[in-house]
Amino acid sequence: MVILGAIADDLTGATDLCNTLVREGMRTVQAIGVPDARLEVPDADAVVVALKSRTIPAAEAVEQSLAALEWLERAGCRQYLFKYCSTFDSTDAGNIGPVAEALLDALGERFTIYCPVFPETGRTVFQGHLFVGDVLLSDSPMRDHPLTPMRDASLVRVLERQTRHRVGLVPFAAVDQGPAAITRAFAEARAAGVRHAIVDALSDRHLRDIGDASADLKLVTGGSGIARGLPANYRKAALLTSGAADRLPPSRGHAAVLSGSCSAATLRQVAHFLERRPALKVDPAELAGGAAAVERAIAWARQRLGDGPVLIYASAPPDEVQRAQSKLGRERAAALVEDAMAAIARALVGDGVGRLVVAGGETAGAVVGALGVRALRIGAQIDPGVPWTSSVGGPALALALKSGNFGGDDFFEKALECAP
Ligand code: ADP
């Protein structure tokens, strides 16, 4: 039976939100995208659906966000999530307003929280203001964010100007008194009229006391900080198997490791590895040359796949991506590397390979995509933020998908020693 249900607001905040509910020791399913209505409910206490909803219009947002919410009410869920950055990443359109608002419509809710609060990474919330470290939201980089620049920290007013409803705070005086003064601060709101309600925290422990105070809220709304209180709810009620949340099937067959990541630590994961096991390079103007490049690179992999992990990289120094882009364009570049990370992947694994390490956000989309992975149950953490996964319905395969700047040097030997 799944009890939580999360809807996130983009793919790397769901999987740190997988992380955080794993770590609390609930076995978590992660769904890309909205899940088929053909998904078999998995055998898991919490679903998070990871939509790529940040930016998009924000019709749109709520359109994806209800369809997954009618998924998991389906799956028989007894409390939802949704989450969004710990920085409130939106503008005066939406989408955390306009989708929060869609999901208490459809749930027949009238009144839900807002939480980023985030203490390891410095985002606290006072007096309904968002701080970053030290600095307010509105002077922190956020500011001149491309796409959801942050210029008032008062995450009251920045909600009132995405609804319609009444929006209040649950200040520091109430919250730092515990779960029974939160309880009595939300039934305060709600009795005065506010269906949303901005809460603030500065701690751990304050977010889980707020948790504990949510316990009889159908949505809850936050970042990933927020999920760390609920799980001692659905304990309490004895709605959790004991057991290790993190455990995978055991994976079978050749491993390999891919990687289209041209940030500074895969760059040095790649060179740590190139010392060690085999390794082949692809570039962009090889691929643009035709499919011979990606029939050679498959070639390549099986005559040495027996033998050991290989790996098969496009990861370049900035020097070089930029050539190659000058000469092909940015999105073909790109596009180029991506494609044939995704034949290479499909054809790999059809040889057999059953653990698969891939580097690079984009990159592990297109190979998760290319190989009709439509979910992820999410085991242990190899690095902090990076667990192993397992592939959801057909046959099992391990995947560590890591995204820019995460891991140590030798992130991809220690990825395939630990693997399920
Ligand atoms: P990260 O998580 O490090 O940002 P991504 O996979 O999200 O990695 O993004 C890296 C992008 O760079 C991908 O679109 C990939 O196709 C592209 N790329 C990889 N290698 C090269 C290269 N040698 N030249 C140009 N672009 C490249």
Ligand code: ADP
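Rigid core here is just the name for the largest C-alpha set that superposes within 1.5 Å across the two forms. Residue numbers count along the first chain shown, from 1. Computed from a predicted model, the values in this text were never measured in an experiment. First, how it differs from the form predicted alone.
- Core-superposed comparison between the two forms: the C-alpha position of Arg235 differs by less than 2 Å.
- Relative to the superposed rigid core, the position of the CA of Val48 differs between the two forms by less than 2 Å.
- With the core superposed, Gly225 shows a C-alpha displacement below 2 Å between the two forms.
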The other form holds:
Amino acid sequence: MVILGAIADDLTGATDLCNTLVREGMRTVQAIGVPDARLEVPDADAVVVALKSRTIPAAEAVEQSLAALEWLERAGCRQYLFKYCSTFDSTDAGNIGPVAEALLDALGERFTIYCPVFPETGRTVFQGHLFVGDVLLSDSPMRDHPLTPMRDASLVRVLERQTRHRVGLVPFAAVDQGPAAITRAFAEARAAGVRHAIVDALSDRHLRDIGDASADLKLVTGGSGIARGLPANYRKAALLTSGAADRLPPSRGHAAVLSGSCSAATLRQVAHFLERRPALKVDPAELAGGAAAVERAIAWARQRLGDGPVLIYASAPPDEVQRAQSKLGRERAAALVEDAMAAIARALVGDGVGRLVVAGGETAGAVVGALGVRALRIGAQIDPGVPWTSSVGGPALALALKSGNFGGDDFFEKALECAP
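Show the same protein again, this time as the form predicted alone rather than the form predicted in complex with the ligand.
What comes next is one chain alone, with no partners or other molecules.
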């Protein structure tokens, strides 16, 4: 029986959410894209639908999200979660606000909350302002994100620019008092005509208390951390079964790492791997010249896979990214990298790669699409927010799909060492 149905706006964010649910004892399956009737979902407590809707036009994001909601409703879900990045990645046009409003309308609901907090990775919200570590979001590297530059740390202001209805705040003073005070704050916000409430939180305790207070909300929105408090509600209602939630079938074959993310964390991970294992950089300008650059990368990897993991990456510092975007256009530069990584992944899996680490949400989406993966079982955590997964249907392919901002400097090596 599926209890929780979730919609995530990118692939690695969906995996991050799945990881949280599995750690809280929920057997979780991740669907890639809006499922159709042919997808047979294994027995699970939660299904997370991974979309690629974070940076597409808002109308398209709404359409995809409503289609996912319709499928989840048919699956009999009791509660719904809209998951976005813990850095609230969006623009003034959306897509967080428009999608949440559309989901509320479709469910016939008048109120929901927004809480992107994830303390393990340093994301907290205080007085409505999002912090990354000890700096405001607007002072973090997210300020210069190539697709969603976040230059306002006030989530109330950000959301006001994206929505048609009133935005409010459930402040730290209420959250820190526990579930009863949070429940009262929700009721007061509703009574004041607030439809969208940003919720402060600094710790896992706050997240669990918010989850407790959200038991009767049909729709909850936030980062993966907000899901920590929800399984306890299902357990109280005797809806969850016992048993290990993170078991995966064993994987076989070679191992490889593909990285398209240009985040600061991924750049450190690439540098760490470069000191220890073979790696090859692909350049968007070369990719624009035709298929030869992709073919060279595949041939390079084939010669080395038998000796251990290899890395193929397009990750680059901001100045290189800006030069490529200036020359090729932002969308074309990104598409060239995604298409290249997808083609490389398809070729390497065909050559016997059975364990694949992918860095970057857009890259991960392109890779799983090229591999024809429609659903994933979720296994044990590697680093906060990133678990190993296994493809559902066909030969078991182990995949670690990492959001660009996540993981320690040694993430690639650590992931490969603990692969199923």
